[in-house]
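One chain follows as structure tokens, the form predicted on its own.
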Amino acid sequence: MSARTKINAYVELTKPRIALMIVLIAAAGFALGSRDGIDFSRLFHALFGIALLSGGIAALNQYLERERDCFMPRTASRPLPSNRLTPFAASMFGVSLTVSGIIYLAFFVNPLTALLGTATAIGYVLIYTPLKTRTSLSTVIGAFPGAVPPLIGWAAATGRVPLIAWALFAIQFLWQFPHFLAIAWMYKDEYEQAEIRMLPVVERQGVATAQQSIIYALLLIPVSLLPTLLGLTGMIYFYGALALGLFYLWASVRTGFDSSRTQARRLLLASVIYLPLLFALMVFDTTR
């Protein structure tokens, strides 16, 4: 195997597209917390440490799931199932990135950011990932570390996490359910083959999946308005968030009535559009 192929495999192990999304949302949290102006040096250090941490967690997740990934066509080409990397190399790479990210955040940002990063790593790697083969409630548990990016961004900027920062956490927490349930519905047969107990695997008719997608999208609408109600943003964000929330709810409701793979993919696309636009609008309305 060439050096270039191996390097590409290590990069792939970090799930760079997901890492980019995490870094961007954390950057939004940092900007929103920087009410007296952005410290760009601290921002750089925060995002670099978060990127290390995100890549490490992704690598460890793939290490733990390497055997189940072999059973799913969408994951069978990952570095470990395809034998481009050994399990030992992947695990050491993941541990090194994770530990380096935590230490970097502690020394160059602040201890609270490192603590939140540590909690995220523990929650995702040691709790959420093993539970995926045991209970469909793993999605709820995994949503907690999954909602940390805006919170850790705010903590990096200010060294604290006030109520408004937790509102950002709640927004991302609720957003995840229609997003991940759409993925779970699209690949329910693969998840079942890999013995991963996603909700569509446990309840094949899709009624509970549709209900939960709609309920969480509905709850997200009032929660997404909290930044204005708590004084962080103005009315531009308020009405923009309301429109985006109704769009996300509409996509969830349509999936409830049409449980096809195509409609689930549309819900997934709606979720990918919703989150970055919402945070971009939030940042715009606080910095204009």
Second form
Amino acid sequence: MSARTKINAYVELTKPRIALMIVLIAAAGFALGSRDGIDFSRLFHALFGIALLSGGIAALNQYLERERDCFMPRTASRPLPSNRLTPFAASMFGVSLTVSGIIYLAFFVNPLTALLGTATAIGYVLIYTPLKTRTSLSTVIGAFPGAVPPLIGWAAATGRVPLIAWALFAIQFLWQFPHFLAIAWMYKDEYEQAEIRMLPVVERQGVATAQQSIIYALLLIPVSLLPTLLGLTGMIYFYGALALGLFYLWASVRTGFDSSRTQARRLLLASVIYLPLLFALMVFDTTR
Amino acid sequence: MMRFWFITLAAIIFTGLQIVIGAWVKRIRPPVIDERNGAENTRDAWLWIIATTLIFILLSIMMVEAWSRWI
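The block above covers the form predicted on its own; next, return the form predicted together with the partner chain.
What follows is the entire complex, opening with the chain shown before.
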């Protein structure tokens, strides 16, 4: 195998597209937390450390799921199931990136950011990933580390996590449910083959999946208005968030009417439009 | 104390809302012809309702705090 192929496999192991989204949302959290202008040097260090951590967590996740990934066409071409990397190499790579990301954040950013990074790594790799084959509630557990990016960005900027930073955490936390339940509905047969107990796998009718998608999209509307109530953003954000929330809710409600894979894909698309637009609007209309 | 009762009442209404939405979805959604794992359906559906209500309670504490700062 050529060195280039191997390097590509290591890059793929870090799930670069997901890492980019995490880094962008953490950057938004950093910008929102920076009351007296953005410290670009600190921002660079924070994003670099977060990127290392994100890549390490993704690699460790794939190491732990390497056998199950073989059963799903969606994941069978990943570096480990396709034998482009050995499990040992992937695990060492994952541990190195995760540990160096945490140490980097502790030294170049602040201890709180490193602590949040450590909690995220433990929550995702050691708690959420093993629970995926045991309970459908793993999605709820996984939503906690999954919601950390805006919080860690804010902590990197200020060294604190006030109520408003937790509001950003709550937004990202709630957003994940319709997003991941849509993915789970689309790939429920593959998940079942791999013995991953997503909600649509254990509740094949999809009633609970649609019910939970709707309820979380509904809950997200008032929570997404918190940045204005807490004085972080203005009325442009308020009305924009309301419109985006209604759009996301409508996409979720449609999964109630229609159990097709196409509808689940539409909800997934709505979710990936919703979150970046919401955070962009927040940064645009910040009152600080 | 008033906050406690307010959040408790809101959590009860929220649980009811989840059940109503579930019943509504069941009524309007075309049935999926698949009865595998039938025995687990109810258990997981209820576990999700309980977990979502607990999350709602946590969020309510935050919402009440934000509201009290805003007014």
